[in-house]
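Next up is one chain by itself, shown in structure tokens, the form predicted alone.
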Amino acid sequence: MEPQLESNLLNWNSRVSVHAKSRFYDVEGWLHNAPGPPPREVEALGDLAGKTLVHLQCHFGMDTLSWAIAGTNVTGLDFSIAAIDEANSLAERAGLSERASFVCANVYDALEALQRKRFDVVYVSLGSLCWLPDVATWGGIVADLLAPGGRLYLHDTHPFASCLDADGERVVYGYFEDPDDPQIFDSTSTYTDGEELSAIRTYEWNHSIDEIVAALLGHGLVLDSLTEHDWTAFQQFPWLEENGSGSFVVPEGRPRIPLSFTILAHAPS
């Protein structure tokens, strides 16, 4: 593994029980209310019961487990050791283990770690595409994962809003994909609250909407609707206000720039 990746799993290993325990995820509260997908995922993707989802960059599995409680077959593939056997508790918990598996692999790996199983949907969910510096390669992996007229669902930080400071108040980092030149963080915290992280240092690289949609293109897939919107799911600026349903906003006086997006697109049949 390239030394920045090295670090990036690194620190994703130390996030697993911090997030775990944080408010922002509230396990507990979710095995409780056990909710399925968002609406809008919903809507996007219909009813998905019997069906085969493989969620890329999952994590400790929690947006996974909601689709499986929806009755989809869901895989989820993470970089982390320590986020995966996470996932598997959690849908052991949960009750879910029979509906859903966990492996743990590298994007990039993502074909031959899943034996090149072929998937009805490929869901890709909030900040996954900065931990990669290839998008056109991720774009080939998805597609290959896709069954015959299988679908994509990808919802990420939107490019532009990656290129602001912290304080989002100006741009600081470039709009378009470099591989040799990612963005570099230390801080011992993470997007939740909880105790301060172990491994600090992170590598992330930004992608333009035009690169991203070409990744897609350029392997055979079919683009359905892209739709940039004004919220996102983190307090990503300090500014940002919560809109009471778990989203964060522009607040009104200040501009309203594209926060995050959607992209479906779909295999050929």
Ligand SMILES: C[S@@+](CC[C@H](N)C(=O)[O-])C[C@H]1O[C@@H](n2cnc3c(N)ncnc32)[C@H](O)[C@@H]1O
Given for the second form:
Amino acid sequence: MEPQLESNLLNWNSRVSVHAKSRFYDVEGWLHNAPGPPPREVEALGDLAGKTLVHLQCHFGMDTLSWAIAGTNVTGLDFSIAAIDEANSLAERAGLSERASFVCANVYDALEALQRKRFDVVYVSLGSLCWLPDVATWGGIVADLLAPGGRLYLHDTHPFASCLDADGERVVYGYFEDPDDPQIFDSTSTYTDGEELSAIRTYEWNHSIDEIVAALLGHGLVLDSLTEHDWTAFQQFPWLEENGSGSFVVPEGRPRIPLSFTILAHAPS
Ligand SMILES: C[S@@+](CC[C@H](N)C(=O)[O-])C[C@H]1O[C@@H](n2cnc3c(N)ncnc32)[C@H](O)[C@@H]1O
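With the form predicted alone done, generate the form predicted in complex with this ligand in the same format.
What follows is the entire complex, opening with the chain shown before.
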């Protein structure tokens, strides 16, 4: 693996135990309530009971297992062994192991790691594409993971928001992908509450909306919808306001900017 991805891997391994204990993820509450997928995902994907879904960059599997609760046969893939161990343990505790499996691999090795299996749905959730230097190659992997007629659900941070500094006040990073010019961060903190991280250096890459869409169309997928949202799921900037239902929005009086986006696409039948 490239040194920059190695560094990210160390950082992600160090985040897992912090996240699993955090109020942000609230694992005990999740186990108690056993929520299925959020309504907006069900609205987008419908009833997936009995279908197969692969979640790329699944972290410790909460989003993945929410679909298992809805009866979907889920596979999560992440390069962090700490995340995969935690995901397996969460599946066990939730009684979902029969419908859920987790694989430890780099996204770029997903086809081999998943033995070239094809899925009804490829699912990618918030905070994923910024960890990948090259979105065009990712688009080919998504296309090769989809069964004929299979669908992609991608919800991620909007690349415009990723151009802003930590205060969300100034454009300081490029909008377009440049594999040779990552954003480099040294931080002991993460987006959840909890203790300091032991591995602090990360490398992130922005990809424009155009580059993400081109990555999918260029590999034969059909775009069904692209929606830009004025909300996200974490306190990306200090001035974002929690709206009472778990989303963070731009307060009144500030220009509305896109904070996340959703793409739905499908493979030809
Ligand atoms: C922000 S998390 C995804 C979070 C997910 N939406 C959630 O809240 O559970 C990003 C995940 O990407 C994984 N990741 C980063 N780079 C990766 C790579 N090259 N291959 C596989 N997984 C990767 C990290 O280990 C981490 O679990």
